[in-house]
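A single chain, nothing else alongside it, follows as structure tokens in the form predicted alone.
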Amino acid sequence: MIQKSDFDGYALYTLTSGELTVSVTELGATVTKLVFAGKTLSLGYETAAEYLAGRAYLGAIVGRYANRIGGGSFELGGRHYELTKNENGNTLHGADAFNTRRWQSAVEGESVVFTLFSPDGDEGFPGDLTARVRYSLADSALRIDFEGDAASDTLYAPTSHMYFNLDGSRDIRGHVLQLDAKGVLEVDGALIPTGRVLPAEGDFGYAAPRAIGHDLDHCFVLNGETACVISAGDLRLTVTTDYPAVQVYTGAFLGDAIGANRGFAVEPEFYPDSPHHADFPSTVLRAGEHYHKYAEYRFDTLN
């Protein structure tokens, strides 16, 4: 089932399966609810102006490139290319970007669909960029789908920043983690990749259930498409995608309006500054092709 209704001016969508129910609106794509048995999950805003104004993507699809390049600049067919710089004097998600465009919107079937027109030079990319988000619901599970089309050679790498709370405590690194992880990619102190990827173990080691216990703002590479399980409480969550990584984060710079690590964000995507390394998985999208990834977090309970 799927209601429509105003969020301050904007088309909110409230998609309902099962004991799940998720509220998207048009605002940056963004989850601004997720409700699985009677219980609210996510970290969100009350109001439009909030979203506009934050700074922690909450719940919104970020792009065009999630997560980080280095420098805020990279090479592409021989052309240099300067980006919007918003993170010391990195590009982290974009500034301006995905999570604050008005997103076109529409009903197919059993899924919301929203649709973002990209110009060239949008933040400092390259060639005109549609992009697609289709969300949609089956049992306990939330699918994302995310893709894109190009006129030209660009970069195309987006995620969702959904904001997880399982149980409403105010430190949720107290969660038990489970990833499916090969390795973790090593960084400097401005959270750029080094370019070594890490054995995952010691901190950095959840193949076994364990609770996350410190600060965690990483990427980790992963073995398949289960990539990894959060539990607390009497609840579960199971996150599949078939993006190469995904970037764990507990929220430790959510700030004084959310507060510190009160929510964690498992963001499915290409490997961080990406365009810096050449054995990094590729995130140019070529004319003509058609990108594809998904996303999918499924809820249940353990007792």
Ligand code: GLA
Given for the second form:
Amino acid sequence: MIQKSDFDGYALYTLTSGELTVSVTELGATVTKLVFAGKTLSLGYETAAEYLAGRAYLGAIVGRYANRIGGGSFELGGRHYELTKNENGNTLHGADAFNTRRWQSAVEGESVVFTLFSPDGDEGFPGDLTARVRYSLADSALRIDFEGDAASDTLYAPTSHMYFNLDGSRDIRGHVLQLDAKGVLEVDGALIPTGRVLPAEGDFGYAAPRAIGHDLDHCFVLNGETACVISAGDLRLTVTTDYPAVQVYTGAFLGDAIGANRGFAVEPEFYPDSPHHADFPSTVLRAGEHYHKYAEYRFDTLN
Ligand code: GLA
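Let's compare: the form predicted alone is above, so bring in the form predicted in complex with the named molecule.
Once more the chain from above appears, this time first in line as the rest of the complex follows.
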């Protein structure tokens, strides 16, 4: 079931399936609220103005390129491109990017589809690009399909930046995480990958479920499509994706308004800074090639 309403002048769609209710607005194609079994499990703001001013990308679609690009520039097809830089001289998720735009929206069956035209030169990226994001619910899962088509070769690697808190605790580092990773990207002090993939062990070892225990803001390379399982209280979230990696972020920088560590984000994605590492999976989208990736967030109640 899908209901349409208004969110400060932006269309808001509320999708319901069984015990799961998800509200998503055409501002940033953002999930403003996710409720399961009567509990709000997502972090969100109350007003559109807060989403536009916020720097935490709460619930938003980030793009064109999720995560960091070192130096905020790259080469493609023998040309050099300078991007908008918004963190330590690097590019993170985009400054005034997909998350602040008004997307076109349409209900298609039991899905809501958001479409955004991103013109050649948008935040420095080449090529006209049409981005499409589909939200669908089935049973107790939210599925997001990320699509795109470019008029000329470009970079494309969007994701969803939802934050969750499964038990309402002040600090989600007590949540239990199980993550099926074959490695974790080594990063420098500005969180730019060095190019080395370290074994996911020690502080980064979550093959067996255990409390998160400390701050994470790291990109884990996945073994398969079941990326991770996170539980707290009587709830469990399972994230499945065909992206090659997930950034797990425990919300250290969420700030006073929301509260540090009040929520965690699992961002299914390509590796950060891929354009500078030939051995990382490519994030080049060629003209005429159709882009399609998905992420699914499944909720269960534990007995
Ligand atoms: C990503 C980054 C974090 C933080 C959030 C947004 O998860 O890795 O460092 O910047 O986005 O606030």
